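The data below hold one chain only, encoded as structure tokens and taken in the form predicted alone.
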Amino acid sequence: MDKKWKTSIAGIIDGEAHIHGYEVTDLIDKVNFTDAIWLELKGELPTDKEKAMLDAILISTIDNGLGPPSVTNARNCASAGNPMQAAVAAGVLGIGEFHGGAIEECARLLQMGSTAEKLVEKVIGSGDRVPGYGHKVYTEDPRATQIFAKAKSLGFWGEYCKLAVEVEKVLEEKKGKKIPINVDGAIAAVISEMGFNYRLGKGFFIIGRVVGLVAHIFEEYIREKPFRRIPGEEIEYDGVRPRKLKP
């Protein structure tokens, strides 16, 4: 009879825990970190280019300072007394469409097969920006430049890395400016390389974050004071003045 809950990915055989066939306990003697998630996500392991160029993405997308809402999401959840899956939790729900969300929708967009003009158009003929691409800091995100360099060095470079290059030169002729391909863009080029499904855009960044997120919110445990709030000063109230109710 068949079983209601199926999974190819992991599961007891014969008593021992296996990942993709591979006995858990020869792959903690055998590999490393790296490896490991490439296998879960793609059930082999990886060549040793594949396993660098991974490594890359995953470093690129750790932290990025205190700013961003991941961060600060943990940091206040922590900062209320809650515990570490808690404030991780919530920094990971700090993650979306404009904040480390435009790997998956980027990816998406570079695998559908259309030329650079035509997606161009497409997305800012809706009224949107691409994702991707423009940066608040960089005129040029130098992790996106050191993500494409592997990339080339590795042997990773191909239609839909030329593609993401080409839709920068037509946004900038579009637009009258130079709007950079920036990390998340550069990630998204290289792992529809890999043959990743856009789908997973946001989990490799999820993965890496989460590291980010661990070492905040510990910062915060031991650093910080808890219940931190916003400064009185920097709190302006824009409504209703003060006003009495009808008797």
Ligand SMILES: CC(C)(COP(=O)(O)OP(=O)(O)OC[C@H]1O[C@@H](n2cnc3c(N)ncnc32)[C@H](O)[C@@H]1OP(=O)(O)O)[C@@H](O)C(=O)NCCC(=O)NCCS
Second form
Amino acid sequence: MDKKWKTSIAGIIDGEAHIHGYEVTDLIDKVNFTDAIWLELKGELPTDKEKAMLDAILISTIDNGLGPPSVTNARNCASAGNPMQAAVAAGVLGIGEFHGGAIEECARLLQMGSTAEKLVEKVIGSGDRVPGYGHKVYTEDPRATQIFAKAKSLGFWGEYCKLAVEVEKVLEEKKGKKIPINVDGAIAAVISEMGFNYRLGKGFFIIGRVVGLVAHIFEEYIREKPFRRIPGEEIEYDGVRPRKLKP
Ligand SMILES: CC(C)(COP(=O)(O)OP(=O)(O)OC[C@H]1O[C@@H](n2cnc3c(N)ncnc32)[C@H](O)[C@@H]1OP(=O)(O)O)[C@@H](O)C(=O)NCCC(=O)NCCS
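Right, the form predicted alone is done, so what does the form predicted in complex with the ligand look like?
The complete assembly is shown below, putting the previous chain first.
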């Protein structure tokens, strides 16, 4: 009978778990984690170059210190007394269009087949920011630079990467200042080179960042006292002054 729940990714065949046709026990024996991630997402095992590129991408997303929302969300949630899975979920919810989540939209725009000029005009013309460009701290995002260097050395430097660089130039012309390509933008260009659908974009950041979140949450448990709060001297109330309700 035709079943309602179908998947072509993994299943139990003759009592053995298989992923895209390979026995999980065989994968445990013979491949590494990045091979398995590629297999899960693409359905085939990667070449050595594909594996090295995906490795670089995942490492670039693992951690960037305490500042970004994903990490502060996760540590705050842990600090309130929640278990690991809740704090990881809180951290993942801290990923959004302005932090880590720009890969998807940037890859979508790059994969649309537009020119840099039209792409930038369309986005900033509607009052939006070009996803994958700009950074709170960096004037040049060293992670983006390194990912592009890897892409060149591993043979993934193609039309999408060139378009991403062109977008940076056009954006600078239009805004009158450099808004550098960031790690999300570089990843968006390279996953497009590797034939990934843009809808997987956020997934790459999530996969890598969960590693960092687990480490931060663990550190919060063992190093900090429970119930972190923003120190009083950093909080200012600037609302309505005290007033009385009418009797
Ligand atoms: C990451 C980000 C929030 C950093 O912002 P920021 O450096 O604090 O920049 P500000 O919010 O102070 O904006 C300063 C100016 O640059 C512009 N700007 C910044 N990033 C821009 C972008 N990606 N596209 C177009 N304009 C951008 C702002 O519109 C603003 O312009 P204005 O002065 O004409 O109003 C911002 O660059 C952004 O939203 N980027 C897109 C999302 C993204 O790629 N996120 C992943 C970050 S790793």
